[in-house]
Every structure is written in C-alpha cells, then in structure tokens.
Amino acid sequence: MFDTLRNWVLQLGRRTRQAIAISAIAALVAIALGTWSVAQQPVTISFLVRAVEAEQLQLLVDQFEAENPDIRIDIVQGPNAADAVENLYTTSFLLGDSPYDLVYADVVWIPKFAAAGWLQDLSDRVSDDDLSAFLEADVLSGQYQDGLYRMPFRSDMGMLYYRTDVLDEIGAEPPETFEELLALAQQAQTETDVTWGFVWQGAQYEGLITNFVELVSGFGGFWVNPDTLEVGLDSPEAIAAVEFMRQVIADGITPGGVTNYIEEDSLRMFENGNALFLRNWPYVWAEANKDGSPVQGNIALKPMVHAEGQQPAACLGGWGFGLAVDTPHPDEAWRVVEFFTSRQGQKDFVLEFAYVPSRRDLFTDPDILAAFPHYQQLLEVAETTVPRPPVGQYAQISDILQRYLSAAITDQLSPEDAMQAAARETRRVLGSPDNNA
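Let's have the structure for this sequence by itself, in the form predicted on its own.
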C-alpha cells in the first residue's frame, strides 16, 4: 500500500507536489498559531457571591486582574440571602460539572460542603505559620475532620452595643453579667426616655441561632460537641439561656415583637434611640454613626455579657474561599484566593467597606485605626468568638433548634420542654447517644 501511494505521488507534476507541500505547511502553521492563541487566552476563575457584596469585591477583582493579566475573575451575582446562595452552590454541585472554580462560603457551609466532597483540602497549599496570622476561630471554622477547606477572608462576630449617653445619665458602667444587664436595662427604662432595655434577633431563622450560641456559651453550656457529637441542649445551662431570652420579653425589657426581628429590625430600634442595649454584628457601627442618626457619637461596643464566673462569647460569622474539587484550574484559582486573603487585599477591602478582617494584626493597623478607631475594641470581641458546630448535618440541626427556640420564646412550649425535644431530635440526626437512655 505504501509503494502504491509513493508511486502516485511521484507521478504528480512538480508544481502539484509543491502545492501539496505548501498546503501542508500552511495547515501546520495554522494549527500552531491556533494553539498559541488559545494558550495566550486568560484563564477565567468563577465564583458566586451575594449581589450586594459582588459589587464591593470588584475593588479587589480590578486590582488582581491588573497584576495578573493571565487570569480573569468572573463574579456571578446571586441573591442577597446567604441561604439562597448556598442553595445555588449546592444545586450546581449536585447536578455535576459545576461552573464555579471557587466557593465564596459562609462559615457554616464548610462541614456540609467538605463532607459532600465538593471542596479540595487546602492543607498542602498553606503552612501553619501562614495560618497563625489569622484569628484562630476563623481558621478552625474552615477545618473539617483533618482537612482545611476554607481560607478566611473577612470575619464577623456578635457583640453588645450600648448607649454611652444613657449609661452616663444613670451613672453606670457597661454590664459584664446577665444580671447587670437586666438591672441596668430596667433602671434606664425607669429613669430615662429609653423605651426598651435590650433588643436582639428573635425571628425563626439563623440569626436566632447566633443569639442562642452566645447565650448558652455565656452560661457555660454548649450546643453540640463536634468531636464527640454530645448534645448539650437539654443541659441546665442551655435551658437557662432560653429562660433568659423569654424573661427579657416577659419583663418588658425586650419588645414582644422581637420574635419577628431580624438584624435590621433591631438595628432600627437602636439607632432611632429607642433601646439601651443591642446585640448585633460589626456593621452596626457605621450604620448607627451615620449622619442624621439620633445616637451618632453616643454608642460603644463590648463582648456579650455572661453568667457570673463564666466567659463572654461572640458567635463567629464571616466569609472565605474554598477551592471547588472539580475546577479545571486549581492553581490559578488558588492565586485568586491568595490575593484576596492577603494582608494587603484584606486591608484595602476593610478601608473601603469597613468590614472586619480575619487577619489579627489588621485590627491594630495604624491606617485602619485612623479610619475606624473602634477596631481596637473589635479585637477584644474577636478573641471571644465561638463557632457553630462544624458537623456535616449542620443545616438539619440548625432547623431543629430554630423551631424549638421559637416555640419557647413565643410561649408555645416551656424552655425545658423545648430544649428536651430539640436535644432528642438533634441526637437522632447526629446518631448521638441519648443522655437519658
């Protein structure tokens, strides 16, 4: 067959053979140029973000792309509700071939996503020395079993805000214990024009959980031990936490409508001058101090109060980056993570949008303190943070606790009955032994 083909080629005219050769060379050049052109195209790294934060993150996107022309970042804008964004990520992974290279993740998503095998273990990409620069709780919240699945970008923590002018009026210092908060709240309601002593978030949603986490820790209890899966919801400390939530409503320290409050509702009550104490997140500072606010310049913050002999606790929130397990560009995606979570990246983001960094030394950075003097106080709160249980079944156990906490503070069940029922259901989900068995 080879001889036949050779003879056929030799029988062709010289010009014809030249034309064939030229065509072959041209084809090879075209292929080479096409390959070179494809190789020069920037790699695109994609991730999904809440719409409100997508616009803010563009600051760092522009900086990164200017320094890394071989990589483009595609931020996909999602809904503003965090749980809706989580559902979109979940759906994309369940359907397979997810379009996202990175996961911009809330702290409570990591156990679920890691357990499902949707995230890469980052342990080999970052050293213990690198991680030591971050707040310890932020690092722990990115771990699942023996792996690291999330790099911290910005932190968040619950805290207690208070009116300095009202405390000055009644000649009091900020409270340290639950008893002191109750006493000062009632005194202010009696002796000043403050209507309510203490506002917080009591609607049946994740915000109710964060309030409970701080209270139960402040009483010396716990929700779930992630190492042993022991459930502490029916302990005396947990019941005491729920009794406190119901007591402030029953005593008129907290408005009855708090059972429908989310963050913005309680903030509005506080910034309008109608409350002495507020439990909320760091973003409140800028909101309550904006021009025209009745409490501008008259607020301060501190760690949440606690029981006598116990320690304060701030429920950990915040966001960070995970690496999707099936991304075709893991190294390029990691470069994005490194840039966003770097000291300079976080500093630029904090200075522009007043978010809380996850790097410890930024709380005392001179430039940041010049813009936001209260960050010195934020560090005190940050050092008291506690995470929600890092278990793969977090979504289920959160739903259980939300339902029973809501039933208790709306007088459908007693705190003891509600917590006993919540503990039983939580143990069934986790496969934990029943303490009463």
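Between two forms, the rigid core is the largest collection of C-alphas that superpose within 1.5 Å. Numbering follows the first chain given and starts at 1. Quick caveat, the model's predicted, so the values are computed rather than measured. First, how it differs from the form predicted in complex with alpha-D-glucopyranose (GLC).
In this comparison between the two forms, the rigid parts meet at a hinge, and the single option from 48, 139, 317, 200 located at it is 317. Two rigid parts account for the change between the two forms, and C-alpha superpositions put the rotation of the smaller relative to the larger at 24 degrees.
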Second form
Amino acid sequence: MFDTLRNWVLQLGRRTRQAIAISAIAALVAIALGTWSVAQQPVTISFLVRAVEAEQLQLLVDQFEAENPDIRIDIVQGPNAADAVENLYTTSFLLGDSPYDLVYADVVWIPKFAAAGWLQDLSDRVSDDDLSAFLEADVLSGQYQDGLYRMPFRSDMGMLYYRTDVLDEIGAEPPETFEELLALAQQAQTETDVTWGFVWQGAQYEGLITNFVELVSGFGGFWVNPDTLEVGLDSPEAIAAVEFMRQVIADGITPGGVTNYIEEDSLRMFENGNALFLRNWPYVWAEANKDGSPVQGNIALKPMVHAEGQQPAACLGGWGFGLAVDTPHPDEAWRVVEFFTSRQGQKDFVLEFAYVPSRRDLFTDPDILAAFPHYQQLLEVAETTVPRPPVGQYAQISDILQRYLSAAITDQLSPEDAMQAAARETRRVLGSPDNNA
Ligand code: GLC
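Moving from the form predicted on its own to the form predicted in complex with alpha-D-glucopyranose (GLC):
Zooming out: every chain and molecule, the one shown earlier first.
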C-alpha cells in the first residue's frame, strides 16, 4: 500500500509535488488555528437568580465581563419567590448534571445543599482573615460541619417602613408596639387618604416565614431552638403572632389580598402611596425613593414593632455564592465569586440599589453614608436580627409552617389549631422533644 502511494507520488511532476506539500501544510496550519480559537472561546459561568435581582446584578456582570474577556456570565432569571428558586436548583441537582456553575444561595439553604453534596467546600480558597471582614452571622450561615459552602454577597434584614408625611398629617410618632401600629393605621385610614394601614407578605412562601419570625420574636416567642430542637410554634406567643396577622386582615388594616402578596406586591402598594406601613427588606428604600415614585422623600424606616416589654426583631436574610460540585470551570466560577463579593463589587451594588453589604467596613464607608441618610436606622435594625433555624431539614420545616400559617390567615384553621398541627409536624421532622405535649 505504501509502495503504491510512493510510486504514485514519484510519478507526479515536481510542481505538483510542491503544490501537494503546500496544501498539506496549509491544512495543518488551519487545524492548529481552529484548535487555538476554540481554546480562546470564553468560558461561560451560569447561575440562577430571582428575576428582580437578576436585572440588578447585571451591573456587576457588565463590569466583570469588561475586565475578564475570557469569562462570560449567564444569569438565568428565575421566579421572584426565594423558595421557588431553591426548588429549581434542587431539581437541577437531583436530576444530575446541573447546568449551574454557581449557586446564588439564600442564607437558609446551606445545611441542606452542603449535606446533599451539591456544593464544593470553599475552605481552601478563603482564609480566616478574609472571612473576618464579613458579618459574622452571614459567615456562620455558610458553614456546615467543618466546611464553608457559601461566600456572603449581601446581607438582608426585615424592617418597618412608614410614610413620614402621613404620620406628620396625623401628628404622630412612628410606632414601637403592635398596639401603636394598629391604632395609628386605623387613625390614618380614617383621617388621611391612605387606603391601607399595613402591608406585608402573606403568600404561602418563604417570605411569609420571615414575617412570622419577626412577629413571633416580637411577642417573645420562637420557632425552633436549634440547640435543643425544641419547637415553640404552639406557645401562646406564637399563637399571638398568628392572631396578629389574622386580626390586621379582619380589621381591614391590611388588604385581604395580602395572602397572595410577595415582596414586590407589597412594595407596589406602598410605593403607589396606598399604605402607611410596610414590612419589607432594605432594597425598598432605593426603589420607593427613585424618581417618579409617588412617595419619594416621604418614607423612613425603623426596627419592627413588638409587644409591650419585648424587643424588636429583624429576620436575618441575605444571599451569597456557592460553587456547584460538578462545575467544569471551578476556577473561573471562583473568579466571579471573588469579584462579586469584593469590597468594590459590594460597594457598587449597595450604592446603586441600597442593599445591605455583608462586608462590615462598608457600613461606615463615607461614600455609602453620604449617599444614604437612612444608614443610621439600618444599623439600629441590624442590632435586632434573628436567624431562621440552621437545620438540615430547613426546607421541610419551612414548608410545614408556610402551609399552616397560610391556612390560619385565610381562615381555614384557627390560629391555635394551625399552630398545634404545625408544631406536631415540625417535631416529627426534627425528632424534637415533645415539650408542649
Ligand atoms: C429576602 C431575604 C431572604 C428570604 C427572602 C424571603 O430575599 O434575603 O433571606 O428568604 O427574602 O422572601
């Protein structure tokens, strides 16, 4: 076979032999160039984010891509409810071969995701010294057993917003207690043109839980003690918290539609000038003060109201980045995390959207303080944060509580029956002591 080929080549003229050689070299060069250009294709790093925040994160995506031409970021927009996004991540990991390189994770997801083996331990990538720059609660929520599975990006905490112009009109100070809030709401509804007294998040989802955590703490109760696994849902304080949610609806202080509201619905109601009080997160400040907002310049915030003799409570929220266990590009994905969680990344994001940073020194950054006159109040709120229980079964116990809270506020069950059933089911899932049996 080789002899035949050799004879055939020798029979060709010299010029033809040269032409073949040149073509062969050209072909080899073309193949080499092709391989090179594939190697130069940017790597794409993908993660899923609630739609509202996906649009905001684009600010940092654009900056990152301009500085890192070898990496593209593909943010996939998810639903706006936090736990709906969790479900999508969960499904993608359960099915295997998750399309996400990073997990943009809520503060309550880590025990479950880490225990399931869906995230990489970041301990080797971050030193204790690096971590000490972040808020302690945010770091703790990313730890599981001996590992670190989430880098904090932004913190979050629930608070009470109010309309300063409406309170001025009725000559009142902002409320401290539940009773004061109810009285002021009713007075404003009668004497001013605000339609509703108090709006919050009552849909059956994670946001309802965060509202409840603040109320139950404000009444002096608790949901789950993570150290003893004691469950406080059927205590008088927890039942009082649910009763409060029902009462504001029954008294017409809160619209009945609140049982379908998530953050954005209640924000729209407040922003359009239709409510005196709003329970929500820090980002509302920038949103409600933006140009064209009917309440621009007329809002303020404070720690949540509470029962007489008790303390205010802000549910601790927040978001950060985990590294998916099977990402083909861990180092590139980590560069994205480093950029977003850097001091400058957080600062730019905070300055644009009024979120709360998770880096401690940004709370006293002169540029942020100059841009945001409300930071003093935010610091007061930050003093009152209460975490949700950091247990591996968090998604299950949240789901139980969501169902029974929803049943109570839509009048399908009395607060007492709902909370007794919720407590029973929660104890069963956690294997808790039967403290209130
Ligand atoms: C906010 C919080 C998050 C919480 C969610 C509930 O996004 O940061 O922790 O779970 O609201 O809706």
